[in-house]
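In structure tokens, the next block holds one chain alone, the form predicted alone.
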Amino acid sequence: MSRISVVVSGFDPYEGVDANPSLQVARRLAAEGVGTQDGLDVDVHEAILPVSFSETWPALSEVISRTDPAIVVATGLKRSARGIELERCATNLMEYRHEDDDAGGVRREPVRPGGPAAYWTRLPLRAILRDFSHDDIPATLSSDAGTWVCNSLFYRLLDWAHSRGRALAGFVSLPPVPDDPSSSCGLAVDRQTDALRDVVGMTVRHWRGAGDDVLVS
């Protein structure tokens, strides 16, 4: 049976976030897999990344070089999210506090000088949303991955995919994991893992040619 390589990335914990669901989901999905999709055995590889403008893309790029994936799905925590958010585009902008500025000013720079203002993902987002509705997973489309490390990684990833022909790449923002399992805010890790399994499965089927509904709006 033919095989396909998929990378799912997540971020390390950072200040104020002791347990990052993106790390947990990436590791669980790599360990549990997604099964056979449309006649393809799917090899899922994890990439756990530092929360750093300068280090995140080189870390993911190393895993990509080693595993030669046809699909890369990056994930990150969006603290304001109440469910899964499928990111539609990445902008060529990063904003961060200038460490040398005593006034705490914000520095704005392009992710890649001279690059396009934005890239749109080619993941089949609407088909993924249909899968989510069948599995009762709360989700929405999002056009704003912010201007911090998540967006910077997303832009670099789509820049890579743009030069790779059939390669597909995208970014999924994950909600916090609720402290109280009965809470209506956030989503348990099990459900978030189910969501990413749907994302990978539908994207593999789309890559194979069985899917539809590439996002156009």
Given for the second form:
Amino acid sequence: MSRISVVVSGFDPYEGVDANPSLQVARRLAAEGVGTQDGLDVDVHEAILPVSFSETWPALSEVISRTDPAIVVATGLKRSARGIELERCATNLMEYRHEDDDAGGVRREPVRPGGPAAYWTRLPLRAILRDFSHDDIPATLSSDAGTWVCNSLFYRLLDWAHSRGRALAGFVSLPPVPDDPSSSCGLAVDRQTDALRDVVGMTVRHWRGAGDDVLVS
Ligand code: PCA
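How about the form predicted in complex with pyroglutamic acid (PCA), since we already have the form predicted alone?
Every component of the complex follows; first up is the chain already shown.
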């Protein structure tokens, strides 16, 4: 059977976040796999990334070089999210605090000087949302992955995808995991993992439907 390589990334814990659901979801998906999709065996590889503007993309890029994926789905925690948020676009902007700065300590710079202002993802977001509604997973589309490390990774990733023709890449923002399982806010790691399984499965089928076997070995 033909195989397809997929990378799912998540982030390490960071300030105020002891357990990042994106790390747990990427680990679980790589361990459990997503089964066969449309006649393709799917190899899911995890990439666990440091929360750092300068180190995140090199770390993901190393996993991409090693595994040669046709699809990359990055994930990260969005503390304000109430459900899964499928990100539509990445913007060429990073904002961060810098003590020496005049503008109240906030510095703004492009992710890639001279790069396009924004990129759209080519993940089949509406078809994924339909799968989510069958599986009762709360989700919305979003046009804002913020201006911090998640957005800058997403921008670098779409830069890469645009240079790769048929490769598909996207970013999924994850909500916090509730401390109390009966809470109506946030989503348990099991459900977040189900969501990512839907994202990868639908994206593989979409990629397959687009024709051209160039990236299938
Ligand atoms: N969320 C952060 C970076 C790592 C993560 O999981 C963000 O919103 O940019």
